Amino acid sequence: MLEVRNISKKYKKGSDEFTALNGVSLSIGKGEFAVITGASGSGKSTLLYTVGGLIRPDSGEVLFDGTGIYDQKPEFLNQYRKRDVGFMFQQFHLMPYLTVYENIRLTCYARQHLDRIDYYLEKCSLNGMKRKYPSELSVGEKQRTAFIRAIVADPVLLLADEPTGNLDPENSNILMLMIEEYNRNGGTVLLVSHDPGLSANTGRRIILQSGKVVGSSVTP
């Protein structure tokens, strides 16, 4: 389903350049779930990134079926990023002007999407909170609130960048346990996480180091 072959990314600051990807390939199965572990400065959010259409590689490509993401018109990115992936970012980028509501239902285009947002508030303990404001909200509130503005439209990836690292455990574990259970619905996710042990029940631990893959092991 997706495939990256051999994509590099250098960023330039004045006279320094710094090495962020530097020919990574890998590729993911459609229903795979795949965790992306390193140090911090490893690659490991450009890869992300690049992967979901928001960064351009310097070289190399990135494929969703057979069909380069950066090859095609603006519009086929825009629709990629719109209907087959689901965003998780670290800081969630929460709208703080929109209501809880509100800021899932930016990711709706279509009717049907709409129609789950109260199911999926109610099966994450949310309901109450619809008519808050992201300044109202818990640590963990705001994070399964960005849960569902990502999966709420149905999106075949789920891309999550450090989903648990600003939670306490009992949030961790509410929140791997959903992203699981989209998992098991069929949906592919490829998640980001400086710490090991977060791959330790999910199906691949792929390891960057200085923007290289340098492991890649199978949980049994």
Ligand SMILES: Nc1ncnc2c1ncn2[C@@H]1O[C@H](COP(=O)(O)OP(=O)(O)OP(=O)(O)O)[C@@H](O)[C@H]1O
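Mind giving me the form predicted in complex with this ligand, seeing as the form predicted alone was just shown?
The text that comes after this line covers the one chain and nothing more.
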């Protein structure tokens, strides 16, 4: 479903250049649960952004169901971001001026998505938080809001950047159970994590180092 072919990305500022991704290739099938690990600065977030249609790589291709997402008309990327991908950002990126409910509504584009908001709020123990603003939430509550916003419109691919990074074990567990449920229901997951324990019991594992894939394994 997802194929990354030899992508490279340099961040440039004036004459300064930093190679964040250096010839990364990987492939993920529909319904898989893949985890990317690697040290801070190894390029994990950059890789997730390129896969999510947010950063165009300098070279290489990102193929979604065989189509190069950066080779199409701009409208293709809009649709891809809106319909196919759910993105959980490392820093959440919730809108500070919108409530929890309004933040989640942002990604809904059909009636049936709106109908599911209450179900997910309940599942994530957020029903009392609907009208609160992000600044009034705990980190765990923000992260669960970001999760619901990412999956409420039923994307086929969930890209999650350190979804449990700032959470205590209990909150981390709640969120992982939700992500696993999304995966059991057919969703494909590509998740970035520092936590080696988290990646031990999952399917595909990809290790990044200095912008390169240095290890890859599949645990049945």
